[in-house]
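Shown here is one chain on its own, the form predicted on its own, set out as structure tokens.
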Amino acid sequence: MLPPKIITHLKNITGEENVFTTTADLYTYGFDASIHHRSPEVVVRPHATRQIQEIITVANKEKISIVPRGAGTGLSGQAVPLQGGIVMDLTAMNRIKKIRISDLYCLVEPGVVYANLNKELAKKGFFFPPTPGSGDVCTIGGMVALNASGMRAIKYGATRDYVLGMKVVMASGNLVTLGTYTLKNASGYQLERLMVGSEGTLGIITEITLRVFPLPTKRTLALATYSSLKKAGEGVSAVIAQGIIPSALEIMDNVCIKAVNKAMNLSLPNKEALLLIETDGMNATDEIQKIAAICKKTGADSITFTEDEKEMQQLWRGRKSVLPSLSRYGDNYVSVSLADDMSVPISQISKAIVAFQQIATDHGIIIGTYGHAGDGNLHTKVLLDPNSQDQWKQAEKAVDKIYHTVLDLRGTISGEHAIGISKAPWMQKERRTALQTMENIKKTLDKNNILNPGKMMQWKGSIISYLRYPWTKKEK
């Protein structure tokens, strides 16, 4: 427990109502959406940059760890406070400070919810495109910290592609301004890009300047079904090889289809795989018809498409429901985020998804595969009995083989959920020649290692640690 004088100091900075120390509060803030949990010693909710500077100055002097947190939707354990310390809840800093359509940017605080920002931008005919699955609740600060994206990244890119600048409180308490308000910038080191994806380990972001895009005039959505998972993967590659860039190209395997139909009472076709393909813009209809022809050539059993907004929302509702629905796949199963966010070259999609299913069979576990196939970003969720030590052990072995398959295919460990704890051992293998450079940057900017310590290159041991489930492996 932190000394009472520290708690008192924090209350003086933010107000007593913004400091939380009850057992229930601390336990709640020990979670994000990953498999991990560890309670902090205190939670503090600042409302202004000045307060963050004062809090971090105290923490740095006393060598107390700080873990910044948005909505807690991260799937890899980034917001789990491994050393206890302070969790800094940034959701109260939720102002959209400026929207300048004439300059194609907006200025927001880190606690702004993605969906709320796009609601305001839509009034002016614009949007912030990355489209994460948790977009109704996730915050812009969290998206920046993890370089989040989503189903429309194939055409519009990830969060990093929209960050023009930001303000960051460093471990010393100093406030620095990075980047610009301009679309082009060749002035010095692009330090704002370094902060994107840094997972709260280098500084605490307090303001973000984002580029915005015009909303497309039209959207069209196609549903293609396949009796072969391999052929569905080949269909993805074939579409991209023809030079057509859809605004979304999603895949769901049969495990995901059955889970969604059961949990959501939908009637998606019970096939081995399906593709959801969206085109947008003036040529959306022509492009979707070309895509339909390509899917047919690659073995699709059926292809339907619609421009009806309600029908499109219903299909996307099914796709967005995969993650929660998988825990309803069978009795005693829960869906856990293990090996859940790899990316492979688009041409290797078919090999990857077939290999994942074989690995699941070999280890006697169930794996659902889905994701943003159009840009090679796949998600796998392991379904297991959380009370079974054997299933956890088999899952860990399977995850290791999945990630080694990804690396053998020249892929990367994470496409959009970042590293945290859950992917750290394999990121360390993938980035082995860069690990010391990463550690040097961390030491330079955070010499006392107070900012989200123990994550990414600093994680040691098995990922089956600090579990939120009843059975847990001994922490190292």
The other form holds:
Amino acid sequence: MLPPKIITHLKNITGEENVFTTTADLYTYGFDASIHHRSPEVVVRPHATRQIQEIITVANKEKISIVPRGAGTGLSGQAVPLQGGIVMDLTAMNRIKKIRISDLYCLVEPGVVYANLNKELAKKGFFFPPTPGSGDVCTIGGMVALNASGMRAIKYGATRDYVLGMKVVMASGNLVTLGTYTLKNASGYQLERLMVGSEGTLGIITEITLRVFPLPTKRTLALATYSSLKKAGEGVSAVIAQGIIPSALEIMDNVCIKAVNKAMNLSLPNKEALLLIETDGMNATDEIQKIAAICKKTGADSITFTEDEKEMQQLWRGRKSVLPSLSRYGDNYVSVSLADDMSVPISQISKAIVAFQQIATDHGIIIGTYGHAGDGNLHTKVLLDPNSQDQWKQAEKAVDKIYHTVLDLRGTISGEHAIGISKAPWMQKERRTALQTMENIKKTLDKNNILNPGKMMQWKGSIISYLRYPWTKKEK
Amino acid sequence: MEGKYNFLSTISMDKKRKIEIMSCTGCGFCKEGCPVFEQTGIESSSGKGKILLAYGLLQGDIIEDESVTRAFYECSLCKKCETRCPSLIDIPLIISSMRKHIGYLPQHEQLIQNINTSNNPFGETYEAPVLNKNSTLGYFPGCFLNLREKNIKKATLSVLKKLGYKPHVLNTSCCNAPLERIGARITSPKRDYGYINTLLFSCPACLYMFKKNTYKKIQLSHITEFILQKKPIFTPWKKKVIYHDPCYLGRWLGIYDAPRQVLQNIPGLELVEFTDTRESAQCCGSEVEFRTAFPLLAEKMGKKVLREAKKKNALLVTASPHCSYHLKKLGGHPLDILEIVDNCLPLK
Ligand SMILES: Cc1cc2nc3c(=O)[nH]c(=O)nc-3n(C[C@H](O)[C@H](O)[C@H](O)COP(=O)(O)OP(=O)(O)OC[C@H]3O[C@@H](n4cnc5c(N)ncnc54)[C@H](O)[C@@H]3O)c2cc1C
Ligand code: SF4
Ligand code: SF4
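Could I see the form predicted together with its partner chain next, after the form predicted on its own?
The next block holds the full complex; its first chain is the one shown before.
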């Protein structure tokens, strides 16, 4: 618990109703959607940039850690406050300040929920394309801080491709403006880019300027089924090699298909694998036909199409629900985010998926694989008995093998979910030569190391720590 | 050690529920649309927050204190989160189970005492029930119709009379829904069913409690289902109305179509919908134990419903005395569906 005078100070800054110290609040703000948990000592909910500056000034003087937080849907423990300290809930800063279609940008506060922004943009025929699976609840601030993306990244790119500028409160309490309101800018260091993916370790983003894109006139969706996972993977590379860029190309393996059918009461074909392929724009129908022909050639068992908005939504709902649905796959398993977000060169997808399955078998665990195959980004979920020390240990070994496979295939250990705690040891391997530079940047911008300390390059040891599940609880 | 899950706590909860709690991935999908979270924006208000608190209590990570107790009651049990959860967690059921283990809020004491001593949440006495013990058709008005929304009871009995029925109006001790929701101990009252084979309800909460608890041999129906079956011919009523799904009738009992069809059978009536409707309908915060403990939240939730009805320039109609009563107190003018039916049903 922080000294009462700090709590009083925070209350003076934001108003008493925005400072939370009860058991219920501290415990619940200690979770995100990862395997980790640690309660903060206080939660504070600012409503204005000025308040953030004052809070951070207090924290910096007293050397108290601050973890900025959006919706808490991060999958690697990014918003879990390892040192307790302050969790800063930014969801009350949720105003869409401007939508300037004629200049192709919008200006938002960090707490705006992704889906809400797109609802407003849609009224003007525009959208902010990254489409993370958590888009109905996650915030723009969280997306920027993690460089989130999603199923439309293959055609439209990731969050970083849309960030034109931002305002950031630095650890010193200074407010800096980075980037511009223009589509192009070659005016100095691209520091707004540095903040993208910074995971709350370099500053607190209080305003974001995002590029917006016109909504496509039309969308078409195809569902291709395969009786071999390997063939489905090959299908993906074959589609991409033809030079047609779909607006989404998703893969689900049989574990995922079964889980979604059970949880969501859907009836996706019970095959080894399926691909969901979307094309958009004026040529959507033509393009999907061409893609279908390629899928057939590469061994798809069946292909069905739809342009019906409801049917497409239903299929996407199934896809978006894979991650949570896997948690009900078997009665004694929970699904945990470990090695959940690898990206490999597209031509290596098939090899990667087959290797993951083999690793799972070797270690006696279940792994469900799905993801944005079209851009090489694969998600896996490990299903395990959270009470079994042995399964956690096996899972950690399997994760290590998976990451090594990915690095051998010239991939990256995270395509979009970012590092936090759960991926830190392997990012440290992948970015070996950059670690010192990262640490130098961190030290320069945050001398007292108060901003989300202990994550990414600063993490040490096994990731099976700060577990929200029972095994280490017994161990403690 | 229970099964494969090592929950430390002695709180008794069946294994299936404990596993459900453990299966929460923390995705937060249940926040979207939660009427309480929408107002407070804090984690402990959401379904996710409450599931994690249940987990914390079961694991012994936290102990129940005032804030934890309050968090479990700061929920209207509207069931919206359950429709959102892709991990199939029955969030309201887990909240209800936890309520059985933790103390009540001070605001609930009087309610519990009133029901235990006077058989209704208001601590008042009933007017004598109308009895027609020979009828095979029964009607259970419940506390709210007897003591507050008497207009709905009057309209319902009038409609039944016009349709040629004189029901056996059941002795009306409380259906105990408020106690059930609070997690308090319930003693089932003795009721005299006479020759009833069909029992009708205006209040969806009463219907739910009866369906849940007993009476397998008696057909239990909401009054709108009964009216729909009888296919009465209505006189025209040229009004634009918007139908508010009560949580108990909709998400708890799955009755969405009957009230809408009854309204649509009235010539000239134009039925419009809320933006969030049917399974996604907005909860107005009307349940008695919720609005007693959290009046400000309940007010904001109710006013949101009133605002949208006003914006759509439509008469607000609903099918629960709880919603009517609450929305009237907030300055709205909701009609119960039976009041409209009575108005449009000519005498035989
Ligand atoms: C079911 C599910 C599906 C998902 N699907 C995808 C997907 O398809 N693609 C994808 O990329 N991710 C996905 N994710 C991961 C996650 O939802 C996203 O990364 C999301 O962008 C996180 O946003 P948030 O608001 O929840 O951030 P939080 O989890 O609250 O925070 C994430 C990080 O951002 C920092 N942060 C938050 N706000 C600020 C700010 N204003 N300034 C500085 N730092 C800040 C925090 O300190 C933390 O380090 C998914 C998660 C779930 C649970
Ligand atoms: S039952 Fe309703 S009020 Fe309660 S947590 Fe779920 S959505 Fe929120
Ligand atoms: S939607 Fe279900 S799994 Fe997701 S946070 Fe809520 S309760 Fe947990």
